[in-house]
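Below, in structure tokens: the form predicted alone, a single chain.
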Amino acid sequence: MVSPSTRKCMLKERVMDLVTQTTILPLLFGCLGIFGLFRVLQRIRSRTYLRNAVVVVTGATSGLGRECARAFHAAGAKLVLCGRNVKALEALISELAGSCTSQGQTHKPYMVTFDLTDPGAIAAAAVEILQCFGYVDILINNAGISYRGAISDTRVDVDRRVMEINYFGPVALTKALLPSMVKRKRGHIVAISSVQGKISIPFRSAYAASKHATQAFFDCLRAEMEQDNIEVTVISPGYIYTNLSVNAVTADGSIYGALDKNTAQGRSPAEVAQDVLAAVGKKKKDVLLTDLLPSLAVYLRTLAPGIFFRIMASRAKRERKSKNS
């Protein structure tokens, strides 16, 4: 014979099973459905935002810039591709014009050639860019140069050159195109920075300084442009498998000419370009595209700076020893 206490326990179990079946599971599936619907709507909104948008990409002739051109073209954007190498731009435009996509209509890109270190050329280029479609929806400041060298050996003109390309050039182009965006109360400025815009590592001083300045400027721009409905996105990738280190300048201004081990093990530019596309489509403010260790280093620099400084000092010591051996 079943005791009253056992019967009571069995009744509780049945009640819990009934609640689980009639409440918890439907609620769980409902939440999953809402989340899935949200993701679908987010993708649709992102595609709508990018389709037919006039997108300017600087540094489009190679590496991440070229892959961004391919990604945004496939998304249906109207491209204005910028760089110094006319033949490389023409080859890319020819490739894109002949490419097929399953995402819908694409547009033949325009090209504007200019040098980011020449302020006069930037002003003229901005006028030419605006003449292509009459306006700009999204400006992607991607062009840049890297650096390798010890601070004590580096000429000041090398520091200035890196700052001119990585900071003053994008700032000048942004300021040249900004009034047209403010007038339309619509626009999106994107700065391709680096994880080194958040932390500094030894023998990258000029590059890290230019990226720190980039982060600060565009953070300020974001706040100031809020009232004009202009989006600002700063994207900070880690190592990307491109020729950035090969084309880097050294302490005396010469070309580094070597592919770093870390760069060779970096992410593919095509993969990073898809992340850039997604970040822009979702109008994200600040995006860190790195592996776990660099991401942890960013937080370590803020939460435990003493430990971070010791780690960087140890890294500098190892690199210096490696170079001297």
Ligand SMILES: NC(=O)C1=CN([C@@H]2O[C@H](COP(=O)(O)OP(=O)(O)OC[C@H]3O[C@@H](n4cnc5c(N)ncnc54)[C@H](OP(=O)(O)O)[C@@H]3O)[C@@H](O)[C@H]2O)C=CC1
Contents of the next structure:
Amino acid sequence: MVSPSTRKCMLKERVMDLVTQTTILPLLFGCLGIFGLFRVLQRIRSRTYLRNAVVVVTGATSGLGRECARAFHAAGAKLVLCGRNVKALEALISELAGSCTSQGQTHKPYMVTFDLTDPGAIAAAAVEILQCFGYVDILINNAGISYRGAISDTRVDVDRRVMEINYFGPVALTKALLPSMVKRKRGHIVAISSVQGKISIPFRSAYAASKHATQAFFDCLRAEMEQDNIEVTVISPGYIYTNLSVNAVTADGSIYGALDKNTAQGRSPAEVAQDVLAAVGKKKKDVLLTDLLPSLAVYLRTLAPGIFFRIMASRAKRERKSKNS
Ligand SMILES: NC(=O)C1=CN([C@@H]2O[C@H](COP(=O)(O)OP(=O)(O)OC[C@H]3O[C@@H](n4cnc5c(N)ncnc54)[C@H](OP(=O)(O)O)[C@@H]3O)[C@@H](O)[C@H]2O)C=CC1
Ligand SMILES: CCCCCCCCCCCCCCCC(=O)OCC(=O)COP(=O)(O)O
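Next block, the form predicted together with the named molecule, ref. the form predicted alone:
Time for the whole complex; same chain goes first.
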């Protein structure tokens, strides 16, 4: 004989089993299925968007730009590679021209050389870039330099040089290529900024200022260009293991020439380039590519600026002390 309380328990268990089998599990699998399908569709859309797209990469001679060139080439993009170093561009082009990919046809890249500090050269380069394939789908403003120095020691022409390469140059190139994008009602502008476009750290004034200006300009551009179907993506990476610190300019205009520990411990440029490829493929608007601490610092700067400023002031004091000792 089964007691009434046991029967009640058994009934409850059967009802629970039924609910799990008929409601929760199918719901769970359904959600997972929809999520999986969404991911697959997103991947297909992203691949289609990048395959055969005409992509211009500035600063393609080294570091992140070179890896972006490799990543977009492998994705089937038609590349126009820019920089000043002709030999490095030629070497990259012959490497890419000789490489094949499992993902389908690849295209031999073109190269256009110019200096971002020369407005005349930028205008001529834009014409040359447009002649390569007749149009541009995606412009990746990647080229840039960094800076190390104290504000009080830094010559104003150094501030201007950093702004010219990191801000005015990309702005001029973007403006020169935009009309053809607007005409086609199709285009995508990417700005490689930095965490330092969102927070300023001591002894990086010119660099952080140029990256804050970049963030602001391209945020405005995004809003203004939406009606013309032009996408704008601002990407803000943390430290990447490249020659950025080696090529950085100092307070008196000389080259810093050293690989910093933070840079050497940074992410590999190939890995970051994959994130850039994914962000562009998904038409992301603003992407922060960094570890937890810098991300928290970005939020701290907005939510508790007083605390952030204190941390930066003590960081400046510490750095000055270690430099003087
Ligand atoms: N490395 C890092 O830790 C981080 C880098 N970034 C950003 O990533 C981008 C790429 O830098 P990264 O790869 O690290 O550094 P690299 O020094 O390796 O590359 C910089 C590129 O910019 C080009 N460049 C420099 N000056 C000029 C100029 N006057 N005219 C035209 N092109 C120029 C260089 O080409 P060439 O010399 O041939 O002209 C080079 O290809 C920069 O915008 C940088 O701010 C952002 C966050 C972190
Ligand atoms: C709630 C707790 C928050 C704690 C916040 C602590 C603040 C920590 C400060 C972190 C600063 C991170 C700076 C990251 C800088 C960076 O990644 O820059 C990328 C670059 O562009 C590198 O250029 P550089 O020339 O400076 O090498």
